[in-house]
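Here's a solo chain for you in C-alpha cells, the form predicted alone.
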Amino acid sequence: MLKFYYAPWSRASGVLYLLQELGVDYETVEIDIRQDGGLPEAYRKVQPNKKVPAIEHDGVVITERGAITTYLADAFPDAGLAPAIGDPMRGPYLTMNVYCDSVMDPCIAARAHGLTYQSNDYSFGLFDDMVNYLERCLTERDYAAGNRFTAADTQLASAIGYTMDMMKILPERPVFRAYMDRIAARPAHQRSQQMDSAAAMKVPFFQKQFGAKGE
C-alpha cells in the first residue's frame, strides 16, 4: 500500500505530477497546511516539520522532495524514471533530484522574502548561481539529466513552473519556458495539473483567496 500525504499548490504537487507518471495505485491523505491554527502535533510522527509531502509505502515513511523521488522511481520500475546503476544519467538524476531540494527551493525562499547574503553565509549559495546553473543545464540538454524524460524532471518542472508562472520570482528565459512547453506536452502532467487545481479550490484558504464555493 502506497499513502501520500498532500496538500495542493504546495512542495507536494511535484510528488502529484510523479505518480502520474508513474501509474501506481496509492491512497491520498490531503493535509491542510493552510488551516487556522496549524496541523496538529500528532503529523509530526509522519513529517517532523508538519509539511508535505510524505509517502508511506508498506509501513515506511519517506520524507522529502529528493528523496521520494528518488524511492519511487527506484520502487516502481517498470515506468522507466528512474536511470539505472551505471547509466551515465544516474549522477545527473540524483543530482537534479537533490538540487531542486536544497538549492533551488532555498534560493527561491531566499529571493522571495528579500534576504541579501554572501554566497558563503548559506548552503545553498546564490540566486543567480542557481538560475544560471539551470540554464546552462536545460540548454545543455532537453531534460532534467539528459536526452530522455526521468522521475527528476517531475521536481524540476513543478518547482520552475510554480516559481516562474506563479511567483514570478524565477526568471522566465527562453529555455525555461522551452523546457516547460515540452513538459505540458505530457498527459501525465495534464492531469496532475487539473488534479491539483481541483483540490485546491475545495481547501478553505483558497476559497476565500478566490471566492470559490466548496462542494
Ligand SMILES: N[C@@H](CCC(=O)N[C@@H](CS)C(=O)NCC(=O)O)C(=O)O
Second form
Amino acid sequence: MLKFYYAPWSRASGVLYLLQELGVDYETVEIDIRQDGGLPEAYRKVQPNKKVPAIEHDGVVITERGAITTYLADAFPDAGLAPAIGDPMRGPYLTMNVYCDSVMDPCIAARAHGLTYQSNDYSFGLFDDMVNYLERCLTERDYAAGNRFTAADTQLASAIGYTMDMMKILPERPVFRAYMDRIAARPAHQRSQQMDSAAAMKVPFFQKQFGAKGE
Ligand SMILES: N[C@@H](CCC(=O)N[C@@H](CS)C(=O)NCC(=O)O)C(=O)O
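Next up, the form predicted together with this ligand, please; the one we just looked at was the form predicted alone.
Every chain and every other molecule in the complex is listed next, the one we just looked at coming first.
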C-alpha cells in the first residue's frame, strides 16, 4: 500500500510526476499547505517539518524528495527508472537526485530572498556554480544521469521547470529549454501537469488567486 502526501503546485509536484512515470497504484492524501494558521501539529508525525511531499509505503514513512525519488524507483524496478548498482549511471543518478534538493533548491531560495554570501558560507555554494554545473551536465548528456531517462529526471525537470519558467530565477539557457522540451513530450509529464493543475484549481488559495471556481 502506497500513500502520497501531496499539495498541488508545490515541491510535491515532482513526485506526482514520478508516480505517473512509474504507473503504480497509490492513494493521495491531499495536504492544504496554504491553509490559514498552517498545518496541524499532527501532520508532524508524517513530515517532521510539516511539509510535502511524503510517502508511506507498507507502513514506512519516507520524506525528502531525493530520498522519496530514490526509494520509489528502487521499489518499483519494472519501470526501469533506477540505474542498478554497478551501472555507470548509478553515480550521476544518485548525485542528481540529491543535488536538486541540497544545492539547487537552496541556491534558488537564497537568490529569491536576495541573500549574498561567499561560497564557503553555506554548504550549497554559489548560484552561478550551480547554473554552470547543470548547464554542463545537460550539454554532456540528454538526461539528468546520462543518455536515458531515469527517476532523477523527475527531480531535475520539476526543479528546472518551476525555477526557470515560473519563478524566473534560473536563467534561461538553450540546453535547459531543449531538455524541458524533451521532458514535455513525455505522456506521463503531460498527465501529471494536467493532474497538478486540476488539483490546484480546487485549492481555495489558488481559486482566490486565479478566480477559478473549482468543482
Ligand atoms: N526538504 C523538503 C522540502 C519540502 C518543502 O519545502 N515543501 C513545501 C512545499 S513547496 C511545503 O510543504 N511547505 C509548507 C510549509 O512550509 O508550511 C523536501 O525536499 O522534500
